[in-house]
Amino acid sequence: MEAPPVTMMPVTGGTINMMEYLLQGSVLDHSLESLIHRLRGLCDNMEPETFLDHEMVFLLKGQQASPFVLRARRSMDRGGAPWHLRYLGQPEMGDKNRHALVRNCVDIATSENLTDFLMEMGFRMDHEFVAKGHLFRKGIMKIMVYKIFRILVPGNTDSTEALSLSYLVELSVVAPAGQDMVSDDMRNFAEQLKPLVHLEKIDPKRLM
């Protein structure tokens, strides 16, 4: 899946600090069609985009307590699509008035030798997976419904198995820092998906 540009506005000096606003949940396989039907009625695109992506997570260990993490992703079903390099910052969970998890986000398109470059820089691959699913859009909101597949033989994306009997559901917005009102729109949209899926502000540290 070719990721959308990080910013749609011109950068005339310096950089724009972009943030990702995120709500997450999951739905069992047998409930997938009901959720897709609901999203078709709520979103701008009645027929979702489909994607099949290979993602590799790289770590760089240094003096700091936690390693520096970068994600490299490529589309497996769209020939010629660029690789994408993504950095996700630490989530900001403290503000209870925000209805979504918020974290710094940098996403750039790169050439196909991205993984070789990261290895030369001292990164090592920690894990990899295949993600297959559907992408809906509602205004600036992006809704992804996808299943994660474990890669059984390192580097061989033809040898996979499903990680679980459920699909991940992610509702996200990438916007300049300070645009916290988007989390209100996200909460309102998430309410319309209940009881099929409950989207929540999930702290990744709780999953470790």
Second form
Amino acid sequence: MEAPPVTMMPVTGGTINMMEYLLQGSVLDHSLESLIHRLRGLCDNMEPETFLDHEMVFLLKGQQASPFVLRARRSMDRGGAPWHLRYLGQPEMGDKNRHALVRNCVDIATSENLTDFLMEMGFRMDHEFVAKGHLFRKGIMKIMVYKIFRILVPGNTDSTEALSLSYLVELSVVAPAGQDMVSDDMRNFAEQLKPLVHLEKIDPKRLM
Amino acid sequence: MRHSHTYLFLLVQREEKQLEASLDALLSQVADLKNSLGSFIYKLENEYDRLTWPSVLDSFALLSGQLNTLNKVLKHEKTPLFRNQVIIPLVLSPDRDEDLMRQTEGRVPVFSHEVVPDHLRTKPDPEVEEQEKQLTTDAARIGADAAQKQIQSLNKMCSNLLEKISKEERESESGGLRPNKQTFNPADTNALVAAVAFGKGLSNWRPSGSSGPGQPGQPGTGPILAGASGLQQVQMAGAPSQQQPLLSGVQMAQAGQTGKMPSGIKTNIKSASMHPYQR
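What about the form predicted together with the partner chain, after the form predicted alone?
Time for the whole complex; same chain goes first.
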């Protein structure tokens, strides 16, 4: 039995279904500087923000075929910042007019004992990585340019190696369900980053 | 009887309304067409030395678009068949008619015997009629099959030409970029998106299918061996200890199933890790 697409589900339980609209692309290391300059010009005027995050992805295997996935993220360069727990639903495909990937999204700030809590609940860590890069904002749009580092020794975030010679560029908006004009704004912004970066809707299921 | 009368009356009324509405639509379309034709002619006559081919193409495209919409209006299901309507001049007079002047924007001052044959004409010019007759007899002469074949070959040639043009356009664009450095690599994009979406290339204990370019999988396994005891430490902290021996037994069984890497390394990892697959 398939659940109806989340964009149609009404507000239930006092919370609004938030959707994440996403466009992704990449930029090679040697073109990073030009991209950063362009983004500094296009985005809201603020101090350039860098981040160093450690993300762990937890799976809960139930009786259903597909496991439940939760993402726990902590900041490695900002002490005292809360941990960030995130649930991302399946991307809603099928609407050719929608220019961005849309998926249900739940974001929660948690305290530091998040991993212990998840393990007690029965989650097991599937994979983890370190993300290091830059963060820009334009209105409600968030642009992240970061490099993914593979953690060689689980649990040890010092021994890492870069996954590829490129930076991942993500343009995302978290908005209440049903606001599809957001994807038009995102596409217009993505146009301004061409031909440096080609931001597009990438279906992860195609890459499995 | 009265019901049928009222029904007929309503029908006639509806048709009249439709006629009026479609006439209005036609009028506006034709007015637009006239305006764009006028501006094109003006452009050709006055700016011919500065005129560029794209600008001429633009005007042509505009005209063709307007003709298209005109056709659509005519073909619209709500427009009655104009063929069934007949215009008969009721009064012809050689005097100036101010109303007519106003309606035609000063082009037709008099509704007289000279004006009517031109404006109310329904047959095309004799030369045009000749040409049309010629074309229809030619077309009929060829026969349906040959005509179909000609249509298909025309379509094929058009699509070939279109393909060539678009390929040329694409190649010239990328050819221009190739001496400049490429700023992104689509394969990298896919690898990174896969890594973030479901951990492709990130998990240390799964044989990773495709790591990013320039990152061979083998060096990753070295530190794993050394850190196997480290693994044990980390996992033990998170779970009750009695589960450990049970899981390791299960992992050994799984190692037999999915063996791709050398078994020595596999057993080390599997015995130490508490893999999410078995709960």
